[in-house]
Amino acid sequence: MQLSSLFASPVLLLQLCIDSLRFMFASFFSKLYYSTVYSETISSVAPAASKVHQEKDRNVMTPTSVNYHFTRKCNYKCGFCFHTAKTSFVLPLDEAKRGLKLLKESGMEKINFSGGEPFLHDRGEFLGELVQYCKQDLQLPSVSIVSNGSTIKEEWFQKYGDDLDILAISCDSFDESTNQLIGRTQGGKSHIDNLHKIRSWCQQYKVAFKINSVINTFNMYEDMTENILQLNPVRWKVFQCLLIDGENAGEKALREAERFVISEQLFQEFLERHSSVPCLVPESNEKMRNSYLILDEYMRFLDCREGRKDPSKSILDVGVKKAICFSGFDENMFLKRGGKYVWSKADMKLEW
């Protein structure tokens, strides 16, 4: 068609204008539609993705209460010990403090120092430095120790007692001959006399006193009610003897604890016999195996679910969040067994 004939026909000219306008509007609304759909899709996906990340963060375990076995060395030879002297390694003080700071930054509220025997290394000064650092520098609500009590001196309380919330002394029997059979003894010293001496120091220096007992074939029929009531600890932890391959059972173990193990029924009978003791806190093997966060001397979390101690990588190398994923820790069981309690001596309202 020639240009002259196009201009000569008003109808064709009008049709051309209408078609052009249609194309422009169609293009505009198409872009607007897809832009709106894309925005709505992104806005719906973003909260979902955010929710997934939040859920993932919630699933990261918090090291609320940690047991740091910084040494394996011990002067006792308890036949059922499940953290034996397989090495003599102890971290340098600065490295130990660095690890404790990482734990605090990840949510730790309570630290418990154990061993081996924690008062052996550097005659208790290393332990005292860690206690002081955790309370004064890290401002932890609770700092505690588990010890056999054999090497504790009053001078230690004078220097570090203010910064210690709880001192737990292991005592499996109030019969000296039974302690001898178990291996909780050294030379001619009386473990029971020492227990009472430390109890009086705790009272004098305002440290909450606790007793830990492992129930086994040598003490399962003993009635400790009168002695426990007399000592009046804030807690009396009663454990069922536990086998750990490579520690107190198996070919590579330094102990042979099979002869100490009792059945669940006998453990329950012991608990029933002591049910009148108000401070009794029972812990069966089921509760104990995966409800504790245990750090070894290299600051590796130990997974005990398979009946042995499988170490994670050290928190000093990979951080707390990565290491704790391999700990086997069951937070629900930790709470179920009463792992979180009034653990700061400032909140216990004790009569000193």
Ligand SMILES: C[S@@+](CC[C@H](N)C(=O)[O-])C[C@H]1O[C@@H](n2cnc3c(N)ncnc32)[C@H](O)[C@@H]1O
Given for the second form:
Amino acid sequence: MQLSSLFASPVLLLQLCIDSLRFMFASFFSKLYYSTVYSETISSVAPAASKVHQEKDRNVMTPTSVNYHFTRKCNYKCGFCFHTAKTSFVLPLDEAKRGLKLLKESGMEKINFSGGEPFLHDRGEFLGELVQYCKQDLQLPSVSIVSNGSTIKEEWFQKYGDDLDILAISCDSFDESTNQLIGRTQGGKSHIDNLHKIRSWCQQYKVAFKINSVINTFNMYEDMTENILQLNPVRWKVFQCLLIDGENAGEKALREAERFVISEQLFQEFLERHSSVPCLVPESNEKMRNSYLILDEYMRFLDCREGRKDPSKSILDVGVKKAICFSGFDENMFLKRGGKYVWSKADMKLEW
Ligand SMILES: C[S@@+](CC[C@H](N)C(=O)[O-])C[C@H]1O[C@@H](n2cnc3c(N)ncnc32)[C@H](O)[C@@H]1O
Ligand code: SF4
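Give me the form predicted together with this ligand now, not the form predicted alone.
Everything in the complex follows now, all chains and molecules, and the chain you saw is the first one.
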């Protein structure tokens, strides 16, 4: 059709306008329709896909390295402590062993006993029995303990030392008055003298010796290089003081650790000051928060993702596979912080 004839006919012109409007409406509504349908499809598929992903993740999560805080009781009063005496419960020995067996059957290779203070309950006999059971019966490649060291006796090493791979003693300062200020002491006894005594027992009874330090406002300017080099631990774990709601922060907490917390920059400065120490393993808040599989006194995994410790159901009631889904464990961060290392004393090639 000629353009001139089109403009000559008002009817045709009107028809053309109607058609154009119809086309515009149609294309607008079709876009709207498709965008709605598409986004609905995406949102209905995406959770399903991520659910599948999560399920898959859950299925592959293995409790390779577990920290069992079987008691919350302690004889020290460290002001920053993030695992406080909220209960005095400890499982019966047989139940604790049953849980450890379940963990072994689910792939556990390393168990670390912690607390509270693990050497207090039954004067260290409960702990000794578990150490022996994990090494001799469960044949775990690595059995370790974290302790403040204050109540360990030489007899304990004589009885259980063979079955223990690593003993970590916490020490935040080599200045006795700083330990007093922190609360890492009992009745004025020297924490540092005790540390040296335990170090020599570790040597004598062939247990790998480790040190843990929490860097906080009271010790952040200290230079511990010489002391650490002299003690020569296999690892020196250096933690940035961490806040956990309900433990050392917030209304219901038994500790108020805000005054101990230091910035990332001050933590980095501490690390730089100690860069000549080869065994130093740093753990910032970010690295620490979700990279530990923590079991509490009821054998419930504790999920720290929300900045507090949310418990799962007990592995004794629902099994490891179901409980571990609620652990909040970040396996990648665990690997990134060097969570997997040579952890059997037999493989460490130590000069005793
Ligand atoms: C809760 S304690 C239990 C074992 C033992 N009572 C001890 O102090 O070694 C386990 C480890 O957590 C560390 N720790 C406690 N509170 C902390 C916090 N707020 N931030 C970082 N590490 C902390 C301790 O220094 C210790 O090395
Ligand atoms: S960090 Fe201190 S208060 Fe907390 S459990 Fe260990 S020794 Fe006890």
